[in-house]
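Here you get one chain, nothing else, as structure tokens; it is the form predicted on its own.
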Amino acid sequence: MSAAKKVLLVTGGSRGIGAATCRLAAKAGYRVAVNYAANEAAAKALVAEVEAMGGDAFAVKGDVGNEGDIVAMFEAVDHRFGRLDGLVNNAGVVDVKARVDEMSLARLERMMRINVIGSFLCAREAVRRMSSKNGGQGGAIVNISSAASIHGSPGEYVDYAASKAAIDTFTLGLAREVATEGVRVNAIRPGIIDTEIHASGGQPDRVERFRDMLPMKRAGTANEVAHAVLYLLSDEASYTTGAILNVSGGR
């Protein structure tokens, strides 16, 4: 099956790493479903950008913290494209800087519902469509983890780090579960990447503060992460599953 006919769903695709992945995927010939939770304008602007370059994309609203939204999102992809070949579990949240003894139950439940359970449910829907066991033609899943999963993020957001550690383990387990069914599952661990997520966590200066602590003395870009995602989705990574690739500038 040529890449030109493949269909990719990117959750949280309207900004940051997700948007960069959508652009690169479209350039590689994928038809792209751009998921967004609230920023419809950004998602539609990205779709227009893809269409202007001759690609095929559409925006699909859905909160990955809501099972009904997830099911509807996948059904929308079915209706629009009639198939699914790849999923990038990119949607996620971070919260304001806090110690564990300052965290509320509501914060913890939101973090795990979106970052962990949402990724599980999206993968569930993707496997139901792509696995040969379920009559599918195979495919690839790339989960977006974080270098925080191995550093723990003490004094900042241990909850976020723990949610990404869960994604690491989820990646390994699911990869082995569907290895004979034509579905590959891998993950990327971005480090300090210059995107809007730091501001959303109340730390717009975080990239600047951490830059000199990084071996490469600079933050990464969303595009650098997206290139790694596209490799793991591609047939060039056909013998790679259960891998977690650090894209973290050496940290």
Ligand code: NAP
Contents of the next structure:
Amino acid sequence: MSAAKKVLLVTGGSRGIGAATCRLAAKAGYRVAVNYAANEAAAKALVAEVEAMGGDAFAVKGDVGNEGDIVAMFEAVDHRFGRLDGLVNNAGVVDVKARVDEMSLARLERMMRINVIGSFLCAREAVRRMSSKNGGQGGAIVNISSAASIHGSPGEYVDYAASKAAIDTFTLGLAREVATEGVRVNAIRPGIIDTEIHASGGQPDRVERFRDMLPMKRAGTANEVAHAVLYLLSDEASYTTGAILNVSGGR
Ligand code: NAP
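Same protein, different state: after the form predicted on its own, show the form predicted together with the named molecule.
Whole complex next, starting from this chain.
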């Protein structure tokens, strides 16, 4: 099967790191399913952009915090493309700045449901399709963790950091579980990347505030993360599984 026909699903593919990944993947010849939660205009604009450069993409709405949405999303990909070669578990959320002693149950449940359980359920659906044990042709999964999993994000969002630490261990365990089944599973820990996620957590100036504390004295771009994702998805990474790559400018 030529690389031109490979199919990639990117959760949260409509904006930020996910959108940069969809653009690069389309350029590399993947057919791309662009998942989004609510912002249909952004998803449609990205699909139009991919189509304008001769690529094949479609937008699929679905909340990765909802199992029914996830199952329907994978069925939509089956229907549209008839195969699956890669999954990028990119959809993720932060919350407003808070100490642990201020966090509500509702906040914690939302964080873990979207960031952790959503990634598990999407990987479940992908492995059901890609694993040779299940009759699939193999494939690759890239989970988007965060440098927060190492630093812990004290006073800011320890819940988010812990959700990403769960993604690190999930990556290692799943990678070993399916290692003989043609499916590679890796993760990336982005550092501070210039996207709208910071504003969504009530800190639109976060990139600016952290800039001087970063070894390179600058935030990363979504594109810089996307290049690492594309590498881990590619056959060039054929002996890389269970790896977690820091894309964090040295932090
Ligand atoms: P972003 O700019 O806020 O974009 C988030 C994307 O995820 C959007 O496409 C959004 O869709 C989608 N999304 C949000 N909640 C969703 C849900 N419940 N179900 C499905 N899609 C959902 O975020 P980003 O900065 O690119 O972050 C992407 C990933 O990188 C996240 O996992 C994040 O934790 C991780 N990360 C980011 C940074 C950073 O500094 N930016 C650092 C480390 C790790 P809508 O457009 O419909 O809202």
